[in-house]
Each structure stands twice: as C-alpha cells, then as structure tokens.
Amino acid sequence: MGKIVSFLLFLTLPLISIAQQFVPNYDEAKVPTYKLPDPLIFKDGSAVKSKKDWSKRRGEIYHIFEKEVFGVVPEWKGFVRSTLVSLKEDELDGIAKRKEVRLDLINGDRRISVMILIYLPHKSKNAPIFLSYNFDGNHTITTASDVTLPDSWVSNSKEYGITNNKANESGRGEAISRWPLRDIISRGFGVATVYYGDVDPDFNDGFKNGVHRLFDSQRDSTSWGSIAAWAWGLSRVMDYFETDKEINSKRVIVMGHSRLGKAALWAGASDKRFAITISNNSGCGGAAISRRKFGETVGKINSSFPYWFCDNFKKYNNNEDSMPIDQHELIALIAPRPVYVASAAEDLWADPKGEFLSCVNASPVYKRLLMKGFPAKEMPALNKPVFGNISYHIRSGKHDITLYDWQCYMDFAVHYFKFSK
C-alpha cells in the first residue's frame, strides 16, 4: 500500500509544481484594494507637524526598513585604502580624464578590493558626478582596451548563477549603450562606476565571498542581504570621493538600474551625503508599491533571490498587507534631497504605475518640509517627464537604461545644482 501511495504522489508532483507556478498579474482590474501606511503618522498615532517631528518619524521608518526589508549592517571596524591604478589625461577625443582607483576594504587579515572607473570632464572643475554600479565589469562600459577586467565573479548573463564565471575580453564594450559617456561628459558631468560583483557576488553564496565576510557577526532574521551590501559599498566609494580633490563630493548623484536601482534607493536613504538619488526601473523592493501585487511580488522576489533581503522580509510573501511600511516610504526617507524615479512602458514586471504611485504618496513628506514635492496626480504621457523635488518619467521601450533616461537625469541635476550646461 505504501508503495502505491508513493507512486501516486510521484505522479502528482509535476501537477503540484504546475499549480504553484507563479503567474504575474498585469491587469489593473485585478489589483487588490489596499491602504498604504502614512509616513506622516507616528506609530503611536500622532502626526508629524514639523521638520523636527519628521526627523523622529524618519528614524522610525528607517529602522523598520532595516529590520524588516534590507537588513541591519553590523558596525564597521575596518578601514578603506585607495590606490591610483591608472590615469589617462586625454580620453573621448580629449574631453575627459579617465582614472582607475582601487579601494581595499580591510578588516584585520580580511580584504575586499573594489575598482572604481572614473571619467571627469576637462572643462568643468568640481563637476557633479554620477555614481552607479555596472552589471558585468567596468570594461563593459567602454571599448578602451586598457580598462582593467574584474577578477571577481561575473554573471555572464548567458550562464547566470555559475559561480566560477570570470570576465574576458569578449565583454569589452558590450554595455556602452547604457553608458553614453560622451553625452554625459559633454554636459559637464563626471561618471564613476563600480562592478557590483566586486562588492558582493549576485548568487546565493551564504554571504561568504563579498563584503559580508569582512564583519564579525552572527546572522539572524535581521541580518543584511546583498542589496544592503551594494548600498554599503556605494557609501565606501563616497568615503573615497571625500578625499579626492578632483571630485565634488557635495554633488554626487547615486543612480541604479533594476536591482541596482533598489540598492541606489537604499543608499540614498541610508547616506545623506548623496545629493540626488535616481531609481531606474527598480520595481519590487525598489520604487514600486508592494501592496499592488502587480508584476513581480514580494513572494516571487524572495523565492528567486532569497539573499537580496533580510530573512524577515519573507514574512510578507503573499502577505503584503501586513507590511508595516511600503515603498513610497523608502522614497520619503530621502527627503528633503531630490529623487528621480523612472519606468519603462513595456516593463510591466517592475510595475510602472506602482513606481509612479510611490512618488505620489511620498510627496506629502516633501510638502510638509515646505518643498514642491511631486507635482502630478495622474500618470504622465510617455516620454513627458514630471519635474519636482520628486521627479518621474515613463518612457517607451523595455527594461533598460537609455540615452533618453540619462538626458532626463542630467536635466534634473542641472536644475537642482543650478549650473548651465
């Protein structure tokens, strides 16, 4: 009898698997009714009435995101050492200087090395600078043959998840469409990029190969995941910027695409030194409202990437309404500094409307701080940006970062930094 039951169970396993297959909702009519938590109401029910009140309420919200979503970063007892690796004075037909700087993050006998590739315009001193991770190595954003290949794990998108992938020359320049360096430098901006795998490899490695291993700490349900590690790495780059006289550390724009857009938002919320924060197609766990359950959901992202967030975040799998926060409050944490959120019309997985609604619902915090906030109530037309202290656009096309996106971000930064380019 036992053998028969086992055989029948074996036959039904494929059916169970099919029944549990995730099917994303892309129908607005099927978005559930939900109520968002109010960022201007304290946990005790009292209201935020002043800037001082917001500072306290911000602390409440931040600690919830720490303990329930991204994870708590342990105390850092190490130090960072920078080394100039290469310098080219005449790049991009003479309009830019290019340098590579290696950061060694050191704690006792443990060390992680992170390479920063930096382009600075010759004609603009103390230029604002975009800081953003890249996905496959610094060498992928340029065809320059002497930009250093990373020696850490690379995703090699065709073989994603293979833990022994290494970068090679075939990837050089493959991501230049996402990095319009000439256009950015010509507008008077610098660019700094880091390969995100240098900071933490993007696979479930038990937190043994990235910056996590620099820390002496026991892991629990609040321990930090990879997104918090990537955000922490951006702050270590900022530490270096403050020592480099060629870089204006007061005008650093932290920007990220997709999962790295999530990291950029958390970096902007965690480190007030970032002057502007930009989220490009960041979706679930980034700018999109989780309670909408549109496209990628909390349950889906936690099953696909269980190491991105802290374990407490898994409590909200298929249980988003019980979350004590939602993603509009992540944007609100950046106030009063400006933030830009962008979506793509064909990127339904990232829930463009949910990203827009986060801007709408974060706006009252900016207005309470006597700022313009977000000046729209309805989704804008394609390729028609809405500019405020919170800005937003939805462009035509797919999940990507394009020249159009960069042009909007530069327009935004020119306005807030008040320089003419």
Ligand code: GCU
Second form
Amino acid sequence: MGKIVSFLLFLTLPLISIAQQFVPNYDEAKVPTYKLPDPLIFKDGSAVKSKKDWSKRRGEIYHIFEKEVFGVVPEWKGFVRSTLVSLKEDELDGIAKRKEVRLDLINGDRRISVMILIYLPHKSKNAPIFLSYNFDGNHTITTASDVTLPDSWVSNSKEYGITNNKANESGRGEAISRWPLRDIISRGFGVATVYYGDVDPDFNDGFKNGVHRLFDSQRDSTSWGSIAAWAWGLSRVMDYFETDKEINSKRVIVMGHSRLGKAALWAGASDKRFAITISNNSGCGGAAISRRKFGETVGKINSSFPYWFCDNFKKYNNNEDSMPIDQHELIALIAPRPVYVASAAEDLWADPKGEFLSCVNASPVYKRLLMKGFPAKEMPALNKPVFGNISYHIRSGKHDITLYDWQCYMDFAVHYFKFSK
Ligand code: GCU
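Having seen the form predicted on its own, the form predicted in complex with the ligand:
So here's everything in the complex, that chain up top.
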C-alpha cells in the first residue's frame, strides 16, 4: 500500500509543481479590477488640503513603505572615511577629470569599502551630476585600463547565489553601451558610479555581508533588505559629495536601472538632498502598480529575491489588494522634487503601463502642491517623452538603458536646472 502511495506521489508531484509554476500575465484584458489607495487621504479618512497636510501625510506613507516594503534602516553607529585613490586630470580625450574615491564604512572592527568612480566635465563648473550604480563593477563602464576592479562579490552570468566570484579583466568595458560618457560629459554633466555589490552583494546570505553586517540590531519582519541597503549607500555617496568642493551636491540626479531603479526611487523618497530621481525600467517594487499583477508580481519577486524587501512584504504575495499603499505613492513621496519614470516597450515583465499609471496616480499630489504634475492621461506614443514634474517615456526596444534614455534624462535635467555648459 505504502509503495503504491509513493508511486502515485512520484507520478503526480511533478504535475503539481508544473501547476504551481508562475505564469506571468501579459494580457491587459486579464488585469484585475482594483482600487488604488489615495495618497491625498489620511489614514483617519480626512483629506490633504495644504502643503502642511501633505508633509504629515507623506510621513504616514513613508512609514508604511519602510515597515511593509523596503524595511527600516537601523541607527548607524559607525563612521565613513573617504580617500582619493586615483586622479586623472584629462580623461576621455581631455573633456573630463576622472577620479576614484574610496569610502570605508567602519563600525568597530567591521568595515566595508565602496569605490566611487567620478567624471567631472572641464567645460562646466557646478555641473549637475548623475549618480547611478552599475551592475558588474566600475571597470565595466569604461575601457580605460586603470579603473579599479571591484574587490567584492560579482555575479556570474546573472546566476544569483554564486557566492565567491571575483571580477576580472574580461569584464572591462562590457557595459559601455549603458554609459555613454562622452555624450553625457559633452552636455556638461558629471557622472558618478558605484558597483552596487560593494554596498550589498546581490545574493541571499542571511544579511551577513555588505552594509547589513555593519549594524548591530536584531532582525525582525520590518528589517531592511538589499534594496534599502543600496538606497542607503547612495545617501552615503551624497554625504561624500557634500564634502567635495568640486561636486555640486545641490544638483545630484539619482538614477538607476531595473532593480537599481527600485533602489533609486527609494533613495529619492528617503533622502531629500537628491534633486532629481530617475527610474529606468524599475518594474515590480519600483514604479509599476502592484495591483495590476501584470508581468512580475509581488509573490514572484518575493520568491525569486526574498532578501530584496523586508519580510512583511511577503504578506502581500498574491494578496495585493490588502496592501496599504501601491507604487504610485512611492513616486508621490518624491514630490515636490522632479521624478522621471521610463519604460521599454518589450519589457513587459516590468509592466510599462503599470509604470505609466503610477505617474498618472502620483500627479494629484504634485497638483495639490500647486505644481504641474504629470501632463498625460493616455500612454504616450513610443519615443515621445512627456515632461512635467513627473516625466515619462516609453522607448522602443527591450529592458536596457540606452543612449536614447540618457538623452531624455539630460533634456529633463536641463529643463529643471536651466543650466548651459
Ligand atoms: C529580474 C527581476 C526584476 C529586476 C530585474 C533586474 O528580472 O525580476 O524585478 O528589476 O531582474 O534588476 O534586472
């Protein structure tokens, strides 16, 4: 009898696991009906009527995102030391100064090092500067042979979980298509980048590596995950910018692609020193409305990357309607500062329409602050950006960051900063 049961189980288990396999919905007709939480209504049901009301309501929303989505950052008891590691006066045929600055984050005998690679245009003083993580090491954004390789863990062919990989020369320059440095610097912008794995390696190790290990606190269901760690790291770079006389810390544009777009949005929401925030193809847990369950869902992201968010976020696996917030409110948290959301037409996993709808539904907050907000109601045509305090474009092509995306971001920044080189 026992043998028969085992045999039947042997036959049916694979079927059960196939049945449970995640099949993303890419059919607009199958998007469930849903009601979004209203960012302009307090928890007690009263309405946000003034700027002062908004700053109170903003606090409510922010704390929900902290406790239910990204996790709370514990008190930092350590210190950060910065060291200039290299300096080149004339890089990129003389249009930029290049330097590498190492931040050592130290708490007692625990420390990690984070390397910032910085390009500053010679032509403009007080240049606005893009701050954005890279995925595989600072050496991947340039073919220059003397940019330092990261010493921390790097992924291998994006197989997250391989814990002992180190960067090597084979990756040098492999991400240059995502970093059109000459175009950016010629338009008078600076660029600063950090390898995200320096701040927190992207695998599930129980928070024993990266910045988490520099903190003393016990973990619970509200404790921070990797996205909050990456966002926190961006703020430490901002602390450094404030000490560097060559950098205009009032014009820092924090930007990120994909998972790093989620981190950029949370950094922009958490740290008001970032003048502009840009999310490139950030998708689920970033700019896309979770309740649409289009492409990647909350349940899927929490099972693939259980360490990105706090444990409370798992309560909403296949239970999005019970979320006290949705991602349009992450965009709204950035108000009144400008924010740009970008999608790619073939990147259905990230739900372009859901990213667009976040802009539409965050707009009333900007309007309540007497600003223009987001000027579109309908999804714009491909490659036709819409500019407002919230801006948006959907580019043709796949999940990526391209020269076209950068050009739109630079136009947007020029518009807001009204500077010329
Ligand atoms: C995966 C993940 C996304 C993420 C993306 C990336 O596709 O599911 O949520 O944005 O990786 O960071 O490249």
